[in-house]
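Starting off, we have a lone chain in the form predicted on its own, written out as structure tokens.
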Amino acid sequence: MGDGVYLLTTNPGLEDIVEIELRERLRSRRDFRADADAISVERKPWGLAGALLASCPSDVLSDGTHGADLEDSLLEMQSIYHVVRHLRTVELPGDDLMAELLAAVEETAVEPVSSDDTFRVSSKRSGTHPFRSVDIEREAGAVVQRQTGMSVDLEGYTVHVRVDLRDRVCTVGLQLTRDGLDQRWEWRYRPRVALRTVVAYGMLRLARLGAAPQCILDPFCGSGTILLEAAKMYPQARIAGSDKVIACVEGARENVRAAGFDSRVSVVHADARDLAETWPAASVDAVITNPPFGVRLGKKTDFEHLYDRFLRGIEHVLRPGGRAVFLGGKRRHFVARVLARMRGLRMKHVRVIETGGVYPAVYVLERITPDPAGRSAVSEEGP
């Protein structure tokens, strides 16, 4: 028996996030507990931003549980949207890419598990090639159906393989998951722009909040992404939201209440730059939030106004120790000028993402006690 590998996707930029939920998954299992550490994780194979290979080795497999352990694991988690059981990797030598392509395809071992078993290939492809996407997935679709038998469903398909080409990298896999795993909540009310889940978890993972934290506050909480995903981690907080718009108020409701959250998830219609209204001071463990402080707002918008007065809120709200992590763009200039100004609040991380082809930064701040003699505005820290 091989190695297990495992192709994981995420955000660009939250890879580190995506190992460190893996081991604790892992170690999490009481049959696989001793052997958690025999996994080796590589971020950004093959130079891919937002991709994690996972290879389990064969002696820890051999223990027929283990298999089913580490696929169990992978398809709980929160921080990724696909897993690809990886089967092959070949970097194509010669001027002929497409052919060179299928070859590692037929050399690779795609069998079906039943005779009724139905098949779709996916591909992605970056870099400059004289075909598209489109014609690898027909072509190794041939291939694949050949080898095995199988009959094509793009729709109703059991088997999934993916023939990916980066640059002269070939990659083939299987892909167990069919809708991502991002896709765990029944919306019943979702903006055309929303927060992803999978951002929304790493934020929380960011502000290492420990294990029991008591109060979660998101002032911007839209449609409820951020409030479902604290519930799910944190079962005994409380967690608040508030919205100025009223649709967000109603719809981030009615998505609590699809999820079950409704006894221990509040939503209030309120404006997040007037927190200290709205909210008892030192009341909150962490506000985790994404405020549309971006483009949408315009270029004449007064941005270190804005973050003035979020920030200031924050600062009001958050009890000694606590933590505010939220997106905010990439105007970084704003955020140090306005915590320069600030001595309740010091800067603890900053690191920059991907998302729906944008590249925000996210901010992790600490609330303080100021000392008299003065402090660094920033501590630097990972997740």
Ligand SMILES: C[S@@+](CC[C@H](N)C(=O)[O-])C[C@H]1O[C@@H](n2cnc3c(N)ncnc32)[C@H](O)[C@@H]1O
Given for the second form:
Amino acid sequence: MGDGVYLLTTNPGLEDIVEIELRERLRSRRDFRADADAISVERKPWGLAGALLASCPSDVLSDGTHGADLEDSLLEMQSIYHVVRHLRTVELPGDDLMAELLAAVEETAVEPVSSDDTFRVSSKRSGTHPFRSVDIEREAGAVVQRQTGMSVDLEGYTVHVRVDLRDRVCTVGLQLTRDGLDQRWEWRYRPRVALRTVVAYGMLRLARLGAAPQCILDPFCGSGTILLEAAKMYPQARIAGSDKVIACVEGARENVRAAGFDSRVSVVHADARDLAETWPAASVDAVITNPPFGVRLGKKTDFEHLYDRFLRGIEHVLRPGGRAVFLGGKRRHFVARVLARMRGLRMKHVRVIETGGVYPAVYVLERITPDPAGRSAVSEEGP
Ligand SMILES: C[S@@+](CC[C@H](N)C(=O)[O-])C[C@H]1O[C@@H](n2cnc3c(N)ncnc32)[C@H](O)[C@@H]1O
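The structure above corresponds to the form predicted on its own; please provide the structure of the form predicted in complex with the named molecule.
And the full complex, kicking off with our chain again.
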């Protein structure tokens, strides 16, 4: 038996969160615990942002059910979209990229498990090439068909071959996930600006809330993505959301009900600029939220005013030591300027991520007891 090698995908900027979650999940499996550290994890393999390569040595896999434990753990993860069993990566050397790519597919042993297996090939491509992803799918599909005898079934396939090309790096693998692992909620209401579940999970992890926060608030809750992720992650916590748009409040309530969290998650109609009037002082362990940011909000003055009022509200509702994590524009100096006016908040961590082709920053703040002398603008903290 060879090593088990898996390619995992996430949002660029959240790779460290994936590694932490994977190790945690393996350690929580009684039979795997002792071998969890034998897994090696490479972040951004071949320079691929938003990817990780997790390798499990063959001697660990030969131990009883470890292979199944590993795949089960991967498929339960909340910080990733897809799991691909990695077969081969080749840096294509010459000028005829399509011919070299097809040779790489030819040299990779894609094997059907049963004679009933059918397959499809999908391809993600980035960089400049004289062909499109659909051309790779069609031509690589012909190679796999010839090689294995499997027939193509684009909908009902049982084997999903991935042939991805980023510049000259070609990766061949078998995708184990069907829909993305982020498709974990039944959405009754989902506006265009909704946050991806993986990003919501990453923000909750970056808050470092410990095992048992009692109350988490999202005052710009929209469809409630952060509310649902928080409820799943902290089964004992009370979760509150609010939004100033009534359609969002009603939609988020429906989503909460569909997820079965209505006994612990409440959603109210409120303006996030009035947090201090809506919630008692020091009543919340964490504010995790995704306010509107960037061009959609119009003039800079509106933006600054909204953030000023919102951060003052956070200062009021957070208990000392409590955390706020929000996704905002990456103009750090702007957030730093607003923050400089708040004596009770300190920046703990900031990082830029990529989501849907935009590059917002995740800001992590902490509620402190005001101490102007000892206060620093940013005290760097990892996840
Ligand atoms: C980027 S969206 C949040 C999306 C949400 N995370 C989701 O997954 O659906 C921002 C939300 O803030 C709400 N909003 C804008 N200004 C607000 C304010 N002053 N108070 C409360 N909510 C506000 C909008 O109605 C919108 O639902």
